[in-house]
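Encoded as structure tokens, the following chain is the form predicted alone, with no partner shown.
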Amino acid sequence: MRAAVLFLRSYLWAMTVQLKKKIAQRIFNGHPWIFNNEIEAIKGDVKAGDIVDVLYGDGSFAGKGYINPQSQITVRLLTRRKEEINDDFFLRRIQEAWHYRQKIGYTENCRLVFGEADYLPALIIDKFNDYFVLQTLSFGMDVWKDSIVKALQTIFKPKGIYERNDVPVRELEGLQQQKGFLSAQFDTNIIITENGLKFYVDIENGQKTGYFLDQQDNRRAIKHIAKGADVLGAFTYTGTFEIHAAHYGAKSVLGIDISVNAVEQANRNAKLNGLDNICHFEAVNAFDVLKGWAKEGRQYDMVMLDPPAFTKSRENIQKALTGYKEINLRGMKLVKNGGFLVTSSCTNLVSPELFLQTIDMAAKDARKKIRQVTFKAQASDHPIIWGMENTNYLKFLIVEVSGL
């Protein structure tokens, strides 16, 4: 209903945003974000969530998008065409996103909509078989939540839809944090299958949308180096990398995480796959124990590090880099000569180049020689749009480690 009212307002009063004549080239090149300092004038009595026509400085049509005067990103473009933004628009966009995943082979579990990369800025939808979890992270996208749910029901006839809008970024848009059912209620503890393994997913209380789908391809990348290895995994969360290592033939696997609840679920996941005789998980702080374990002389054939984002603010990038360097230095010291370090960063503000430089500095300080095995981004159901840095956020690296 709210979406229909806002559409009618934009239709009747033809609200427009005119850009300055000199704007960032990225807008011409397709980036959907328009900041306040790039706007020359706003015509009409606009309110947060309104659909507006966006014009270049010479008056030519740039696109249509939703506006939020309260947000740092004032306008997010939805289309470069002169088309209506309505229920059918969202149905088409979500159908296009689904067809793309089908073409590249992601059908059972996948990120169905990845925000800007699927031309639906600030919308995240994860598909866990017949269950869907969505996040509407901006005021303008939240307005269309009913339309998005309607589209999912039309295309998939799902068993359940749940919103995980319990994220602080919504408050910057003038929205409340919230979570709950967007369909009939269902058991939010489900089991999914990934790479032939089964994992519990807690849709209601798990991190983000309940499970990290972005590493599903990278977990297969450890297949050969895990065979016969003694493995340590830090920041294990619910044990997905570690259980893959055991499945691929590791001799022993220890996973550590600061969260007691995550460790409990990791042990349950190991048991679910009949790998609890190989995998063991402990609730400890990785920063506290890794340094001590290195001094004790512990050594592993493979050490895996998958820490959370160390910063979401540009002001704290240096602090994040210091954290990445320190944890990777400690990890390398625990790797046997000829063994492997498997390391990741999901901090989108740290570029791939900066991440590799940080690993290189950690190796020098640890007095280790490293040889790159593979360097990847997130799984392909999280597509990368060149020129949109926020879509290229995950760095996944495997290196062989040896002494100098």
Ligand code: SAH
Second form
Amino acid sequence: MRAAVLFLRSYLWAMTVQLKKKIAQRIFNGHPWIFNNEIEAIKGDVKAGDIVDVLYGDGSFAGKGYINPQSQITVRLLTRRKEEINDDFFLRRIQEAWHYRQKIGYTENCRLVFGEADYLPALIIDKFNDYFVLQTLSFGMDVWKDSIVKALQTIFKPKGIYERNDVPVRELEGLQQQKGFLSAQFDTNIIITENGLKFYVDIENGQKTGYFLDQQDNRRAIKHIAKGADVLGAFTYTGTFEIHAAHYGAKSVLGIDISVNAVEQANRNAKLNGLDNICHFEAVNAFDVLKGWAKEGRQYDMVMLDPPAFTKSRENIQKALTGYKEINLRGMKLVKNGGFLVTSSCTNLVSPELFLQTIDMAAKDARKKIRQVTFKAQASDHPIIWGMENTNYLKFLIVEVSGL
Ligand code: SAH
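Rather than the form predicted alone that you just supplied, could I have the structure of the form predicted in complex with the named molecule?
All chains and molecules follow, beginning with the one already shown.
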């Protein structure tokens, strides 16, 4: 309804945003964000969520997007074409995103829509087989929630759709945090299959959208080095990497996480796969125990680290880097000579180069020699658009570790 009203308003009174003459090359090259200081003039009585025509400084058409005068990112472009933004637009865009996933081999579980990388800024949709979890992270996208749900129903006839908008970033847009059903109610504890293993996904209360699909390819990357290994996995959450390690032939696996709830879920997942004889989980603080265990002389063939984003803001990058260095240093000290460190970082604020530098510094401080086995980003169902830094966020590194 609200979407229909907005559509009518923008149709009847063309609202335009004119960019400054000297615009950032970024916008011209396809980046969808327009910051407040890049705008020369706004014409019409615009309200948050309105669709506006964006014009270059010379008056030529740049694209259409939604506006939020309250947000630092004033306009996010939805299209570079003169097309109507309506139900049909969202149906087409989501269909395109789905075709792309199918083409590159992600059909059962995938990030169906990865925001800007799918030309749907601030929209996230995760597909867990027949269930869909969505996040609308900006005011202008939130307005179109009904159209998005309709599109999902048309394309997939899902068993359930759930909204996980319990995310603080929404408040910067003047939106409330909320979660709940966007379809008929369903049991939000579901089971998905990944790489031949089964995992419970708690759609309602799990972290983020319930499960980290972004590591789905990387979990396969440990296949060969896990064989016969004694494994330590820190920041285990639902035990996904650890259960993969056991599946690939690890001799013993210890997973740790600070959250008691995560450890419970990891135990359930190990049982679900008949790997609870190999996998054990403990609720402890990784920063505390890793140091102590290194001092005790514990050694593992493979140590895996998948910490949360240590920062969400640019001001705290240095603190985050200290955290990454510290945890990797401690992790490396626990690796047997010739064993492997499998390490990740999930914040786009730390660039791939900076991440590698940090690991290098950790190795030097730990008096270790490292040899790169593999260095990757997130799974390909989260496409990376060059020039859009926030789409290139996950770093996944495997190194062989030995003494100097
Ligand atoms: N490896 C997981 C994702 C990990 S998310 C996967 O592939 O699905 C990060 C996890 O780190 C969260 O579960 C959080 O509870 C845990 N965590 C945060 N701080 C921690 C700490 N200091 N020690 C141990 N675990 C921590």
